[in-house]
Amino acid sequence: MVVLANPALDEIPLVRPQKHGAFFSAIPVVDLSRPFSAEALVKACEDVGFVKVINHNVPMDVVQRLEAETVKFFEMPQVFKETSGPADPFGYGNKRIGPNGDVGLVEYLLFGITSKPLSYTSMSFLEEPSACLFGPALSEYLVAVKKLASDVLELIAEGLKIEPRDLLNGLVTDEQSDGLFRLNHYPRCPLLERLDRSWTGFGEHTDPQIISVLRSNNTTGLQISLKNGSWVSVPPDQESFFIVVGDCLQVLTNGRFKSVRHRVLANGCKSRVSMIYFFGPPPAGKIAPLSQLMGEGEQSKYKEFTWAEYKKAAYKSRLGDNRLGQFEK
């Protein structure tokens, strides 16, 4: 039996990690500059629901500026960080993830994103002189990654032969589109280095939105669940972006794409910083399988719902719950 000295960590689930170096070598990689990238994206979304994209045209200096400001924030004294919390749901959070009892070895900043004009939730630390570079770095990053998401969704529409080609893209670029942006920090934990365990950093879940665009520093921890239920570790890559299929895209494709379950394990050896932009439709936007993707005689697997309805249901659930279950026919 292991007795932990820190009561605050006792409630965070422990997970037996995979053997060192056991990375999944079959993560789909799509070069967005190459011909047939549309077809490759569709295949990756069908097979795994998760894809690494390269030649994405997001300047690395834009990424590095925001990462540097993010690291600077999380290195601040705890009392300073907590002036922007507790997250409800936006703001600074520490270990508590959402309102329903989920916990993890993570601290984070969560922003609500308005599509047009692009804006984000304001927080008290942004008014401090020490954060004068954070706002500009964040805005620049959001613009660049939104363009990447738009390009990816247009390519997916092309690969699926959806008309008009901007149908999916329009859901996340509408004036009322409902986005989220999360900055996660998984701190070092020396205690873990002495145990053959990892703490749960962020518990297993699917993303409710259409797609998520994820980027992290060169640190391990991210895992995805394959169709057979096994968990595999994603090799870190600080220069690429990962596209994650969300629940809404699963519904729009009538289950042809699967929203991938994923989680983060905190191994304690090195801190991990990740940036995730979640692209959601307008609150009143109706989500249902697209008729263009339905074969002759194919029935819809899902009831029609609005994003506002689904978001409300997701907010009431635990991370690991099957949120789409109550909307299945």
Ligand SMILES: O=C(O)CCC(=O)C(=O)O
The other form holds:
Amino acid sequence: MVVLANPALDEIPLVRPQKHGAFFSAIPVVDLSRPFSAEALVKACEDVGFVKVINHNVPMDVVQRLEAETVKFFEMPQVFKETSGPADPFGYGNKRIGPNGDVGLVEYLLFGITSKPLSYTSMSFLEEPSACLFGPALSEYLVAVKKLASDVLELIAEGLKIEPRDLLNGLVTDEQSDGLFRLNHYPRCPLLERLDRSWTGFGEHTDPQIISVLRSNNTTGLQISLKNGSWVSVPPDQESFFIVVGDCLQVLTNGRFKSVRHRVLANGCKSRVSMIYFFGPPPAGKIAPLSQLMGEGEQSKYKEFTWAEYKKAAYKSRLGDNRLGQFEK
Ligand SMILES: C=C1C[C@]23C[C@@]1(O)CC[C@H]2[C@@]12CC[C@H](O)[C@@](C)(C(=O)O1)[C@H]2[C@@H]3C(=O)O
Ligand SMILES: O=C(O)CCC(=O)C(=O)O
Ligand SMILES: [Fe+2]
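The form predicted together with the named molecule, contrasted with the form predicted on its own above:
Once more the chain from above appears, this time first in line as the rest of the complex follows.
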């Protein structure tokens, strides 16, 4: 039997050009420095499950340093990059996403993140002298973006009137909290550009964690699904961060917030680099609707589970599966 090291391009799903591929002008934007940002965040999480945040206090030079190191890594020869792979689950991955046969026109680095002390999975490329700036740039970025995630969750708790105020952000700042960090590179592809077609860069899915904090360079491709099922493009903004509501936050709010389905389409015109920090709770953390958010007589829509149980189920699922389905009552 011949086993291909990498899936051929024709195994990666082609996405038909959309009639309404225009940018979605109403992606909620919340200015974190303004009054009422707590209420605005809650409304965005309820309406869309996705929000752009500005005045986020993450220094741009921290972002630029990591982006420069990331671009340098992905420009290295394929054989070099593969010494840090395969991603099972952490390491360098190319076109294969996860363990269950999903593919996309993307290469990536996936790191496991521990909370205290903040540290990330080691990879062989990090030992090369040429990568000596990568580790410090990554550490700086993780610290700054973790603070942003914590601030956002505290504001959400304020907007939802949850006491104590650190109940939600405590789940991601806890010593045992389970983080992941992903650097995605969607390469320029002149063949795709000539065909004037889009291919799946990263197939549609929801993120399993509490929230994910996403930042990309100024290349298009990210789309989100609205409540009516239509797909809309997210205008890229390299100076802002996007907050993605994950499955666990949907459960904690008993479905008041919805984890947003999203995907990346690659058109090959320009390379896209994205950085996503996924914030999961401690493995033993119980994921169930917060009693303070339950109205009189309101029943939980979900069977109780721990993050470890959910994660185990997630890794048995395909990317596009409705992972919460099996935990619904
Ligand atoms: C197909 C898969 C890839 C994924 C693990 C899974 O079995 C199902 C969830 C996938 C996902 C989506 C969001 C994140 O990119 C990710 C790191 C995660 O936590 O869940 C990926 C997983 C992965 O790429 O390993
Ligand atoms: O690369 C992107 O912009 C999004 C990727 C994504 O959704 C993910 O890695 O979970
Ligand atoms: Fe995602």
